[in-house]
Each structure stands twice: as C-alpha cells, then as structure tokens.
Amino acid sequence: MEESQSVAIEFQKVVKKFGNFTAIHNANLKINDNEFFTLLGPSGCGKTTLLRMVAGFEDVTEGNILLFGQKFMHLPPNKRSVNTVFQQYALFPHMTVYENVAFGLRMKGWSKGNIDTTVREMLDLVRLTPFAERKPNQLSGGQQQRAALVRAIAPKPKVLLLDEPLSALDLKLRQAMRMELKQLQKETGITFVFVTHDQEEALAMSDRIAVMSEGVIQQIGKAQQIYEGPKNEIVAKFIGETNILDASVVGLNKEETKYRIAEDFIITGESVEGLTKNQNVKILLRPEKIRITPLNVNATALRGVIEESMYLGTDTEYQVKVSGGVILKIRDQNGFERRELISLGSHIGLSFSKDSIRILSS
C-alpha cells in the first residue's frame, strides 16, 4: 500500500470475543479509500463478525477500528459514515423500487427535490428506471439485487460493506453481477468492503484480498500475488486448486535448487535464499502449470500414468500418479487444438518450468 493513499478503516489490534471463544484474533488491517477490499475465507473465519464491527451491529473486545483516521465506535450504527448491503436484500415488500431508494434520504431529512433527483440518478445507474414503480415481489433476483445496492449508496456513505450480497443469485447472474459491482464501485468512488467465501468472485473484482482462517488475518495482497505467491499451506489450499508436496531439500547453488519429492522423484526449481541442504519443505505447485507431453518427445519428462479424469468444460483435470505413488492433480486446457481425452491407465509424460515450484512457509 503506498503511503499517499487515504485509508478510510483501520483495524489497529482488533480482537472480538463472544465469552470465552475468540472470533478475532489480533487484526491489523489498513483498507484504502476508493478501494474495492475482500474479506476472503471459508464459513466460521470472522470475515462477517469484522464487518459487523465496522457497522456497529457487533462490539470490539480490544483494539480499535477507524474510519478515516477517526475514532467511531462509540457511534450507533445509523450514525456512521457506513452503509450494509446484506445477502437477504432487505428491501421493503410494500415498497416500490423508488420508494426503497428515497427511503433512508428522508430519513436524513433530505429535500424533495434531492431526493427525487439522487433517486433517479441512482436507478439510471443501474438500469432499474423502468422497474422504479415496481415493488420487489415483481422483480427478478438481479434487479433486487441492484435495488438494494442503489438503496445503499443514495445516500453517499464513506464506506459500503457487502456481507456475501451475491451469494442468493444463480452462478450466470453472479458472473454477471460481479462485473457490475466493479463498475459500480469505479463510479461511485465509494470505498467498497466485500465479504465472500467464493475465491473466484474475490480473484475477479478486488483490488486487495485478505484471506481469513479461524479469525486470523493470514495473508494480504492483490488477487495475483496471492495466488501466485501464497504466503502458507492455509492461503495456498483455500485460493485454487493445488498441489502440495512434502520434499527435501538435496541440492542447491546459486541458479537453482534440487528437492526429492520420493525416492526416484526429484524436481528442479529456482534458486531460493535461505534453504539449507536436507531441509524439509512443502512445494506448491498448481494443477495448471503443469503440462502433459508424450513419452517419446522429452526423455527427461517425468513419468505418469492417469488414474482418474473429470471433463470440465473449459479443461480436464487429471489425477496422475508419479514416481513414488505421488498423484499429481493437473489441468489440461481444452483449447483450439481439440483432442479427445486421454484413457484412465494411460502412460505420459509431464514437464513444468522451474519457476513454478513455490515453496510455503510452516
């Protein structure tokens, strides 16, 4: 994060208890102004109990939490610069859409002609002009689901946090909802907060991600760094497919390093500062990057037979099994050059570069 950049939260040793169980665990976190931020993780891991700090529906046990360098907890929820957008929508039933949208302007004691105006704007935004006399029973999930978005950002928070807001839809309305998210947020200049479980909906939109395990903040960073580049076996399971191999380290210099994966198996991969010699290790190396070659084309290629395959589409996965009994999973794309796909028993060779190899730390 660049220094330049404002931070609109703070978490400063933040630690949430509900009696003698802690949700969270020490959390120092900066999210920037303007930003489209991920809480990533599975079920249970305190993305939603942070995000409910933030909105005041939960208390903070030690720490404190900032909004724009200030103080605000001691704040009611409908006093903060802050705004929610739940995964059940929450829209008012008896309501039309701009009733919904101009409800928490009057709220404020917004003017008629404010709110008539901001209203209007709000729904052209998202293309609900049409349905603006419409109450929610009579719209489609996505348009609820816009409905609830502009109803939130009417009345200009600092900050819009998103508790799984996409997680209700069906997987083509979610692919599309999440492109409009970001265009949203682009446009509104609004700092966007998002919770989410759904590693490829966090990859797609966010600018930062922080991946949570069971209430500890384990990794930091944008989409791309995080994949490629997982700080442990924590973040490198939950972010993709993987495969994580227990090695040793048998040689080193200073172009690359030797691991023996099993007796009979050993990689090469690039040289890497701080590793000693029969040192234990775990190799991260994703199914993709891993690509299948025929036995007569490179007799150095590492030896596998297919034990089973899954067609998905796009790509096949592969579970291989290599020297040592090691399975290897691999996803081989199923691109212009259309083949069919190979048998179960099958003998091939597999080749990947030595940039591939990432070693995860305990």
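Only a predicted model underlies this, so the values are computations on that prediction, with no experimental measurement involved. Numbering follows the first chain given and starts at 1. The term rigid core refers to the most C-alpha atoms you can superpose between the two forms while keeping them within 1.5 Å. Compared with the form predicted together with the partner chain:
Positional change of Val272 between these two forms stays under 2 Å at the C-alpha, relative to the superposed core. Superposition on the rigid core between these two forms places the CA atom of Met73 less than 2 Å from its counterpart. When the rigid core is held fixed, the Cα atom of Ala204 travels less than 2 angstroms between these two forms.
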Second form
Amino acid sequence: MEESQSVAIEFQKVVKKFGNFTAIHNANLKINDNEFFTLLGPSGCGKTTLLRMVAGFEDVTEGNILLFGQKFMHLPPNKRSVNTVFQQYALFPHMTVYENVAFGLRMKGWSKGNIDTTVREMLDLVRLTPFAERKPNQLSGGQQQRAALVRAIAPKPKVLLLDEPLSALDLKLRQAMRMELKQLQKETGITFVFVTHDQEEALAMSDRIAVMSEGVIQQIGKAQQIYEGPKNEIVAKFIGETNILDASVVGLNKEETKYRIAEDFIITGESVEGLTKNQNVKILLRPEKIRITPLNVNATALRGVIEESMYLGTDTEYQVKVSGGVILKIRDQNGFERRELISLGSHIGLSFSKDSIRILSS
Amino acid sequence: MTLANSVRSIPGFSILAVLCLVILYAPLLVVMVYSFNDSVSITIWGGFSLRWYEQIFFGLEAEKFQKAAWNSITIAFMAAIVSTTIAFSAAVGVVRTSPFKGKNLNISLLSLPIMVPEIVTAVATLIFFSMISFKLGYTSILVAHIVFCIPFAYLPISARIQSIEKVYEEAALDLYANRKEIFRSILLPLMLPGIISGFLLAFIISLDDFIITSFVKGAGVETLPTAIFGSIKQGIKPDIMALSTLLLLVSTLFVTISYFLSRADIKNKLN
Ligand SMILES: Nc1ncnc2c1ncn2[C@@H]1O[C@H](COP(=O)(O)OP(=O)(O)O)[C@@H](O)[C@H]1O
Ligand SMILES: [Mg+2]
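The form predicted together with the partner chain, contrasted with the form predicted alone above:
Expanding to the full complex; the earlier chain stays at the top.
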C-alpha cells in the first residue's frame, strides 16, 4: 500500500452513548480511499451504530468523523455523499426497480437524460435490465439485493456503507455475491465499508478488516495479519478456531523460546522480544498448524490420545489429549493422500513448526 | 389438532354455522328478491318486474327520494373528505412522531367514540347545537357527520401508517431526499391505501346513518335513511325494498373496494 493514499473516512476518538449505555468506546480508525474495508464482530458489538453515525442517522456523542479530511457531522443524511445498503434492503415497495435506482439521482436534481443513462448502466452492471419494470416484491432475494446495491451506487457516493447485505441470502447465493461485490468495488472505485459478523466473508473479501467486540475496535489489519497474528484473545477466538494454552517462559535465547504448559509438556517457539523468564503467557496455536505423525518416528515428539473426531469433508477435526490433561484441537486435511480416519483412543505423535505459535503476554 | 379443527369437531357445529348465515342474510335476500316482485303485496310473489324501481325514479315519491338521495350522497361525500383529512392529520401527528406525553391517551381518545352508544352521541350533539343556537338543517347534519366519521376514518389510516417501517424514510433521506420529498414520494404513496380505506369507511358510515341524522336534521330536510323510515311508517311498500336494494348495492361496492385495497396491502407487506 502506498504511503500517500488518501483517507476516505477517519474516526477520531469516537464515543457513542445511548443513555447510560456506551455502544462505541473511543473508536479510532482510518479507512483509505478505494478500499474494501470490513467491520467484523459479533451481533450487538456496535457495527451498525458506527455505520449509522457515518450515514447521519445517529449523532456522535464525543469525538469526530472526517470524510476525506473534511468535517461533515453537522450535515444531515441527505447532504452527505455517503450511501447505505440497508440490511433489509429497504427498496421502496411502490416503485419499480428502475424508479428505485433513479430515486437518488432524481433527488440530486440530475437531468432526465443523465438519469436514464446512469440507471440503465447500473441495471446492466448487475444484470437487472430485464426486471427494470418490476416491483421489489416480484424479485428474488438475490435480485432485490442487487437492486438495493445499485440504488446506492448510482448517485456515485464517495463512500458506500453496506450493513450485512448478504446475511439474508442462502449460502450459494452469498458466495456468488461475495465475488460480485468485490468486482463492483474494483469497477466503481468507491470506498466500501462492509459490515458482517461472518469471519469467512470478511477474510475472503476485504482489503483490511477491523475486528470489533463490545463497542471496542480490537484490531485493524489485512486478513492474513489478523488471522495469523491476532493481537489478543478476543480476536483469536473470534477469527477461526484456535488452541489457547496457558504457559510460562522457561527458557530464552536468541533463536528460540521454551514454554512450559504442563509438567512434561514443553514446546519451543521462535524468540520473541520482551519476554522474561518465568513470565506467564498465553500461547495461540491454530488447529490446522499441528501435524499428526506416527508415534515411532521421533521419540521426543509431543504425543497424545485421540479423544474425539469429527469428519468435516475437506478435513477432519480431532480432539487430542496431551500430557497434563490439556486438550488440543487439530485439523487434519483430507487432501492429496487419502487417509483412514484415526480411531478413538489411538496414541499419536504431534508436531508443529516453531513459527506457527503466537504468544500473548498476559 | 389446531384450535379451529377442534371447534369444528363439536357436534352440531356445521348446523349452527349454517343457521347463523341464514339469520344474517335471509332478510337481505328477501328484500332483494321482493324488490323485483310485480305484486303490490309484500308477501305474495306475483312475477318478475322492475316496476318498483321505475316507481322510485318516476313515481309519486320520486322527487322526495331523489332529494333525500342527493342530500345523503353530498353529505356523505363531504363528510368523508373532511373527516378523512382531519383523521389523516391526527394520525400523522400521533403515529409518526416520537413518543410525547399523553400519546397513548391521544390514541384511545381518538378511537373511543366508536364505542359510545350512538343514541348518546345523538342526544349530546343535539344539545350542543341548541346550546350554541345552531340552526338545524343540511349544515347541522353535515357537521355532525363530519365529527362522528373521524374515528372511523382514523382507524384504517393509523393502522396503515403504523405499518410503514422507519427504514423507508431513512433510505429516502440517505438518497438525498428532503422532508417534503420524503412525504410526497415515499410516505404519502405508502399511506394511500389506508387513506382510501378510511375515506370509504367514513362515506358508508355517513350514508347509512339514521339515529344521529334524525336527531339533528330539523324539519323538512331528509336523507335516504330518514326518508325511508318516514315512508315506511305509512306501511311497507315494495318501492322501499327497491330503494334498499340499491343502497345495499352501493354499500357492497364500497366495502368490496376497501377489501381489495387492504388485501393488496397485505400482499405488499408479505414481501
Ligand atoms: N437506538 C438505540 N438505543 C439504545 N441502544 C441501542 C440503540 N441502537 C443500538 N443500541 C445498542 O447498541 C449496541 C450495538 O448495536 P448495533 O450497532 O446495532 O450492533 P451490531 O450492528 O454490531 O449488531 C447494542 O447493544 C444495541 O442494543
Ligand atoms: Mg447490525
């Protein structure tokens, strides 16, 4: 990413309170121009509230939000060049698809000719031209979704806000729409602020992600940064599955660090700055980073007993009891080489590379 | 078993249901059939004829009935327009605003008059008119009708307004519409079925009102219901049946329109 990239939206120490309840705690966030940015978090964490403050439907209790460096919080929603794709679509039921898409342009005072050209272009873009004269209730869910999308894009807003736009669609359609949304963002060059509680969706589509929890922005970064290097336990737990182990530092040198999890359960990771001996830490270890090895290969390898297994198609998830009574989750891909399921109660060996563990100092 | 099914399995249910329908509709059916009776007697069938319809348009009492019909229709029309306008303003004010002190009280006060016995309203209206020395006649009927039609017009309108989700307003606001445009392009069209329902209901209620009208009409001015009652006092004549059948036709027409409007409404909402 270039250094000189301009910032589309900047949240500066934004606080939002509903009465005594603080919905957003001190949010600081920069969303770049032409970026597909995702707000990810569980339901009720404040994602919609953040969007509604940008759109102008909620005021900001403290702090400020800037649009391309300009103050705009004093403007009413109809004076902000920001458009919203609502979760329930909110297509006007008494208007045709064409009239819905034309609405924003009409309100902006565009000429008839300009409106017509743009609306046709937009309908073409999402393959809705044959449905232009239909009312919203004569469209399928996916078509309504696309109509709501181009209705918000047509006035060429500087920023498009999308509030869980895919959540009402079934899985197949949702996956197809992911691609389409991403494409649309690239083609239009409009900054997308996309809200979802679906981590898979977020990882697949976003240039960058902000993970939220209980009104706090926990971490901002690219998909890989967030998945591979979660800043804290909340992020680690919310994004994908992970083993979180309490450990203490037992050995340090320039190349590696040794951690003790249980009496005879010691693992080795890369050296991490700022750790001291005997310090208590949490170790994060993703289930897919652990490999199952035959017992006899390496006598010193970690060993365990299969307690449970779950066949998931592309891979199998095992719960393995290792020494000290610790349970590890392991994901074993059913890939290239066809493998038999390992039966419950089997003794197995485990291995993982040094760079696959993450340390959170607690 | 669903509740409806369990009710249906009670012995004698279907007989009772048929009996209810017969009691409800038999008198109407009799009136309709005998309005085409050629005989002067109202109980003996003397063959098919349209003479009573001819009679109400060209007979002795034709002028009286035509005048009464004209009064009824003009009063119903004006009362429906004015009461719908008032009810609409009240509904917009009460429903589409953030909660204010006495909001619920307001809503109940607006619909309560429907439950007040009509005779009480009639007496009260008459007393009020004589207290302010309001001359009884066409205008007093109109004023009384406007007032008692308001709660009837209010019900379908406020129900409709309540069902319009806030998100449409937000979407319009998001798409650069100002308050005026939102009202004109979004809210008004969405409210329209409710407004038409309210208008039709008020029209019908006014058209067939008898009690209040007969109290406040004064001498010489008649509406169809009071005219019919007046001529029935001298014995039931078949032309009254013809007149009633016509009145029934108008009412049915209006109720049907209202029904289809609300159905189109529900269909819209399901999507
Ligand atoms: N208008 C409101 N009044 C009071 N509390 C609200 C209001 N809107 C949202 N909240 C609260 O703020 C929190 C965040 O809500 P929201 O932004 O809708 O979450 P999300 O979109 O992440 O599911 C929730 O606890 C919700 O109950
Ligand atoms: Mg939400």
